[in-house]
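Listed next as structure tokens is one chain, alone, in the form predicted on its own.
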Amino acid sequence: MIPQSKWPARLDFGHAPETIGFWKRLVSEALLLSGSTPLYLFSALPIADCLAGLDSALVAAGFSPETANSPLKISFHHWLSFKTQPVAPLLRWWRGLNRPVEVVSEFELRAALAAGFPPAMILVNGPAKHRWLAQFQLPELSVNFDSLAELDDLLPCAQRLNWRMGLRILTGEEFDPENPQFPTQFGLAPEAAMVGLKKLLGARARIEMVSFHLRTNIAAASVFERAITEVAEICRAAGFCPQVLDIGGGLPVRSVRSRGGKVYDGEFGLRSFAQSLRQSVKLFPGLRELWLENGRFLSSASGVLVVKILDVKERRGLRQLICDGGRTLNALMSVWEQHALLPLPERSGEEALTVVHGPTCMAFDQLARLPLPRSLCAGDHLIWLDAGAYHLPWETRFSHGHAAVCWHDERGLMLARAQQSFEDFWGGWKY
């Protein structure tokens, strides 16, 4: 037997009763609508709430909303990080808000165009764009170059099509989270950034932006302060006064913890972050716009994963639930994170240390390990919260098809994607 003192804490993570009730009601409706599990369920309402909170903090700090166009204040602009939750109804919902979108691949750019975004409302980021972007010949795009090779290859096209251009700079605050002694592969190191800025200025290009993106779940506003100071020094040395500062994303998510139990947003406050930004942007004379590309911060709480218990096993003091979805198929983030888990229907009584497994033939397929009621049985459902960011993009077809997807917004609940059939799973092979 495993002693109770070694059990992890119950994974509720401070979710409000209203939040839990909202998802349970919506999941019950979605199960009737989809008729299948595993199921992703996404809602626009938590995104709208999160956006409103961030907007309020920025306005209180003295920034101007993008719709105000105040000549006396720096305006802020939220770019939807499409890669974070590539769901077609979300893209159309965001377009309805008249907000712009950030893309990092050819498919994402095609999706944004198909959803009705004009090129002037599309920001193209990511590495190696020079291998695919020029084929589109789109005027008025916003593009952050990621390397000198990109700059050299795309500059003639960019000038001809009047792109708003910028550089992504690799600051000292950006590093591989798993190996902090090494930098990431993105952006231009300071020396290369100096070369790039001078080349663009010498070519009289329409260079307006300077950009950086640090990583996910930034622990404190001081990390942004140091990165902004470094970028300002590079711009000053190159003789460049940007009109736009793009600080990427990285704000920490709420109600999610690391596998070791760390609270990601424990030291982070939106109002203090916004006030810190207001002071930092003074380093850029003539700055007109502040761009933010938060993905997980906006969308993490907007989705849940629903799985059904198929079988129950007990051995060596451990209870094991075999479900039709799990880490391998639907929730790779569970390798690094712990999320709240809700039984549906509600179960109570004696608890046992329980591992929630997916259906694949891998010991790796463990969604959670926590105390759960022994009354849970085959046929019950489990709701894994905060599955709105990067879960669908990392979905696999390991012996199974893709899950169904339901979408919810002000209009109600709809089935956005049916569970993948065998014909779709197998029919793509040509030989």
Ligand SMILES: Cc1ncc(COP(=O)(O)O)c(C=O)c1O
Second form
Amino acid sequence: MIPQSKWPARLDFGHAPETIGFWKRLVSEALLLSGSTPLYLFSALPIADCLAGLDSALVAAGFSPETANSPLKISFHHWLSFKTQPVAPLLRWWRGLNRPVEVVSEFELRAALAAGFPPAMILVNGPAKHRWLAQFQLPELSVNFDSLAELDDLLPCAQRLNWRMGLRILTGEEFDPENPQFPTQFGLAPEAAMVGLKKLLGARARIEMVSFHLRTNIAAASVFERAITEVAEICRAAGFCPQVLDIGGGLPVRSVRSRGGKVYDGEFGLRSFAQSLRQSVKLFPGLRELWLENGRFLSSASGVLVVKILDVKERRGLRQLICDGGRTLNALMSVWEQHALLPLPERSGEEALTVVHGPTCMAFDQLARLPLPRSLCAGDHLIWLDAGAYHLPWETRFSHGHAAVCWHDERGLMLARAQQSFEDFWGGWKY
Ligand SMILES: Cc1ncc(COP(=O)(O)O)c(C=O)c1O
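Follow the form predicted on its own with the form predicted together with the named molecule, if you could.
Next comes the full complex, and the chain you just saw is listed first.
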């Protein structure tokens, strides 16, 4: 028996009652529409809300929106981070807003083109793109080179096709979050960046951007400040005045906690972040544009995962819910994060320490461990909130097929992807 004093604390994830009501209503509709679980349900409306909050902070700090075209102000541009939430109707919805998209792979580029983005509205990031990008021969792309080898390989093509070019710089603020003593594998270290900038300037290339992406869930605006100062110093030393400063993504999420219960956005305020950016960009004489590539901040709250309880076990004082979806299939993020979990229908009464398991044959497959009402039973649904970032891209087909996906926007609710059929699951084998 596990004594109650050893149970994990019930966390307050800070979701407004309207948010909970919104998702419960939408999930009930989506279950009728899809007829299956596990189910991802994504909505554009929370993305629009986050975007509006960020936009108003940037405008209040003195930046101008991309549409305003004010020659006296630095304009800001949000690039949709494709990899964070690769959902076809989201891409089309974003295209409908006339906003640009950031891609990091051949498939993402193809998908952006198929969704109608002109090359001038596509930014290509990511490592080793000299292995695949030139074949497309797309004029007017924006491309941040990630290494000197990439730059050397792609430069002739980039000049012929009039690409807007930039360098991603590995600042001292960028490291592997799980092993902070090591750098990430991305971008050019300062010495290589100097070489790259001089090469591009010497070749009279259309070099316009300088870029970095630090990591995800950055805890404080001062981290961006330090990175920007470092990049400004490199540009100054190379004699380069960028038109564009691209600060990547990394803004923290609100209603998610680390496994240890840490609040990710505790020290972060959008207004003070925008004000500090306004000060920092003064280090770049002649700067015209500020680019942001936020993924998680914009889309985390825009989705939920719905699983159904299939079986219930109880041993050694622990209640175990075996569900048709979970960590291994649908929510790898649960390795690092705790999210709010809502029973549908509502259940109450005496609680027991409960583990929510997925259906795969691994003890690893645990979405959450927390006190839940004993009245929860097979056939009930559980809604895992904040599944709108980095859940779908990390979906697996471990013993089961892919989940159904419903999409919701101003036009209503749609089944965007049916649950994977057996033929699709197994039919790809050629031999
Ligand atoms: C280059 C780049 N930009 C933007 C992002 C989005 O990051 P986040 O979801 O933390 O905002 C990533 C994520 O890996 C990235 O690699």
